[in-house]
Amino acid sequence: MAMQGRIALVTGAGSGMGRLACRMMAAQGARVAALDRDAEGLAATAAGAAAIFSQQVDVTDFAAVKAAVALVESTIGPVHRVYHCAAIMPLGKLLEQDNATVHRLMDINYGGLVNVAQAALPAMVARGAGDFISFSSLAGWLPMLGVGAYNASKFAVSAFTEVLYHENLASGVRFACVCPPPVATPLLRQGFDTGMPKTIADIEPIEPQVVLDAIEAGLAKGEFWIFPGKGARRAALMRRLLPGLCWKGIHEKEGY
């Protein structure tokens, strides 16, 4: 879909992706509708770009972001692309991570997905067009010791996005799950800060570019799963066939 004149609105636009996803949407011709916690993170993405009009919501309250959509609708336009960026990655061993973590972990990275989703959808849905994007990760496919938390929470986000797909196949809508390896964003650092296993600290994180331009080229082929950079796919369907075979090399990495 051609971005020149549309609206999109961003989650998690304060920082990382979200912010490039906003500054890429507006250098495309769309206003955009940017959505995070972090004020001074929304400042910095929306300077120098008068397309790029920010709000503070937090997406684990869903009143706030259907207030949030009900705003963009009524004085900027009808949205036409979601990008649902917003997310945590506090780490840790499951028994030794602080419960209320854990907890947050699902309630902003699931959680926020549903309201959104909800939120958003159904307007995209009775006109029958539009984008809605949802990111994943490979750890939503594949789980690995002292990331369990996180990868519950990717894991929900996508059997979620996966069965909202197939409930609106008809419905002009087009989806995509983006499922990407490390990425070199700050949400990388949330992990690295609270203990990054080997198996994911010995990986070469790809630029937020490479995931973006891979959801522009999977939305242009029809793709749902989108697997940006190299080996994701690949590891993602060794997690299938051979789980053992993954998991036995997980415990050699990490020594347990």
Ligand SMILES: NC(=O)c1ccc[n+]([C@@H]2O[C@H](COP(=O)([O-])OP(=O)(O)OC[C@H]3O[C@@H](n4cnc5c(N)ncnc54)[C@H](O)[C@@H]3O)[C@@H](O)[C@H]2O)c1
Contents of the next structure:
Amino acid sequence: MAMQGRIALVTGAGSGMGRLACRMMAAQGARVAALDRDAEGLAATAAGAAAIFSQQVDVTDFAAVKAAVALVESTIGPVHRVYHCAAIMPLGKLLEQDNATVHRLMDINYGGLVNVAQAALPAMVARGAGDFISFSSLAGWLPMLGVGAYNASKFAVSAFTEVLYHENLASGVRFACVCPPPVATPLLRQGFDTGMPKTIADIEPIEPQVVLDAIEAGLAKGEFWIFPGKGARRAALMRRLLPGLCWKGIHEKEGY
Ligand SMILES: NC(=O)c1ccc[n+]([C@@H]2O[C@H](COP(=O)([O-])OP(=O)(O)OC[C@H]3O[C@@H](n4cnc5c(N)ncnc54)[C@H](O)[C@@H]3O)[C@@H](O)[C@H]2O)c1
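Please give the corresponding structure for the form predicted in complex with this ligand, as opposed to the form predicted alone shown earlier.
So here's everything in the complex, that chain up top.
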């Protein structure tokens, strides 16, 4: 198996797709460093899995992320795969969301990626091997009413990851930017608690395993952009080719 004997580092490992990725890679014979700010979530992820080592880390704290990566490399070994999942998704109209929340979205969703990339990638690039998997979203392509601040953070994730990939094309490290539609994880609850627009609420979420399977398949084929599930790639393409039509549909759906 691809991850047998390898070392993986997963952020957002205390829930959802990060947790599933930890368990999947541990089951494949990897040793997994699980990072999250949520200690309880981490404990649940690591429960019963001797190959999952958890560290409570806030991805917005660059010194803490660097220390966590250094600890993994010195105690477990060189990181082969990074799965950067940590993110938040409070929603709301841009002029109604409080200022601190809009900034926090960018700090965690975009700033966290910057920190994890700068902490983990230089050694991977120097070794000339590994996989760097960055979680954007379909929301990193398609702006929607009531999703603006999350959209902005995920557009930033998409752009940062794309340039990172191109700047390191010859490095031997594989890069993937994952852009899922809604996925059945606790993240969606944050959206419903703060005001989920119909544009998202009316979509049946896909299962997290579908996303992880699409990542494995995409990596094997050397794909950078990964759009799991049916329709996500088409929606992103629609946005690029026919943005006015997309907005018309969104306004009709939301009724304003
Ligand atoms: N669930 C969806 O519908 C969906 C759709 C598209 C993209 N995504 C993206 O997929 C990724 C994984 O999402 P998920 O659905 O598994 O979410 P989730 O809410 O289940 O898990 C996210 C984890 O990130 C952690 N986290 C949040 N802020 C952190 C911080 N500052 N430092 C460390 N950890 C922090 C949380 O504690 C949580 O354990 C995210 O980047 C998300 O934006 C999710």
